[in-house]
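Presented below, as structure tokens, is a lone chain in the form predicted alone.
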Amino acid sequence: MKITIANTEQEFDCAAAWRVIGQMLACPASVIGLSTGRTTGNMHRLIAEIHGRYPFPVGETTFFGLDEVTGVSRHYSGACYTMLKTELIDALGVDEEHFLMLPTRCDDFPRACADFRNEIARRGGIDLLILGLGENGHLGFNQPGSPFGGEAWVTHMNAELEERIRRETGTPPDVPLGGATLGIKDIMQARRIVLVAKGENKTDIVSRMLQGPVTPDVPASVLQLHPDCEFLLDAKAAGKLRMKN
């Protein structure tokens, strides 16, 4: 395993976003990744702006957005596709057929959801893929207990975020809300992955993930078998951890 440690907040948001540059320099034709929250939030503007100040080519890169909130509207704040967009994706200038979303909407999410995997591996699959880390070890909106075997799917999202997102939209509780994400197979094919966490509320559950056993009640656990994952954390959210000399 790789486990990187920034001193500061901003240290950390800027080895976040060159992770990214470097592998859009790198290779301008990626298929990267990204994920959404307060983690990322910093790590997308920041990346906007040094394009801002030294553009470099995107026009080749495919970006795609981990997962999405079911059940509203994609122009929601709180949709992923909007965040997204929002954060990074208009600031470089991306177009529509380079930005692939699972969908908010959807008569046949079973469909979309492997229309979406078969879009992602028809572009050669995932170069880069940044995590997030849930404070119950979740990836996407794969919650503990999700199969490690799994593939994209539409599953439930925890009672505090439903809760939230039915007061921001006004929606009733007949309507039901879910998310839908990549699965944890798809997760682990990614050819290079980047698992981002700061702050002292991801303290336990950063050293859970590195330290516990692999186990599907912390879902993140898995990537310990994952050949090529970097685990980006700042001084904060790696406190617990048992540094080998």
Ligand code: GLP
Second form
Amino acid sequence: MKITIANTEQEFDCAAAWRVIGQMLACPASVIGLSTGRTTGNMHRLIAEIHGRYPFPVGETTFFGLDEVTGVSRHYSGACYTMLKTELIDALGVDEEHFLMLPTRCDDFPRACADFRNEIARRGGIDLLILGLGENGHLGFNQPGSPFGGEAWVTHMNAELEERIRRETGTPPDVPLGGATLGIKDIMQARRIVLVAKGENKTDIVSRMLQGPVTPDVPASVLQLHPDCEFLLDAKAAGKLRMKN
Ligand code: GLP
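The structure above corresponds to the form predicted alone; please provide the structure of the form predicted in complex with the named molecule.
Let us now look at the entire complex, which starts with that chain.
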């Protein structure tokens, strides 16, 4: 396991941004998966900022979102589509053909999930996947208990996030909300993964992910078994790790 600990948040954001830029420079035709949330916003904006000042080719790269909220408009500011567009995709000038997302609304989600997996496979599979980490150990929307053999699917989101999205979008309780996400099997098939976690609220789950048992109760613990996964942490998130002398 490769664990990288950044001393400051700025160092963390810079290191995370560099993982993506480095992949694009080394292999412009890469397929790169991105996660949304508080952890990755700055790294996305930094990639865009660096590209603005020191342009590098982006036209051959395919970007995709790991997951998406379902039951709301994709133009809602908290939808992963809009977050990625706003933070990174538009600033880089990536066209629709090179930006793949699961839908927020769809008549046939199982088919949309299968199409999403197939399209990623058709483009050669995932070269680099940036993964955020839920406070309960979730990866994408794969909550505790999700099967390690799972493929892209629609599942539920954690209660806190659902409550926030209902409030922000005015979605009534009788309208179902969910989370479309690559499954854990899909995630584990990525050639290279960088798990990113920063902040004190991730301290406990980071130690369970890395130094606890590999169990579906902590979905991210499965990454202990991935052959090329780097865990990029800031000092706060790494605060409870037991280090060898
Ligand atoms: C959300 C997203 C995930 C993200 C995770 C961490 O549920 N669906 O893709 O990785 O939570 O979010 P944050 O970085 O805000 O802690």
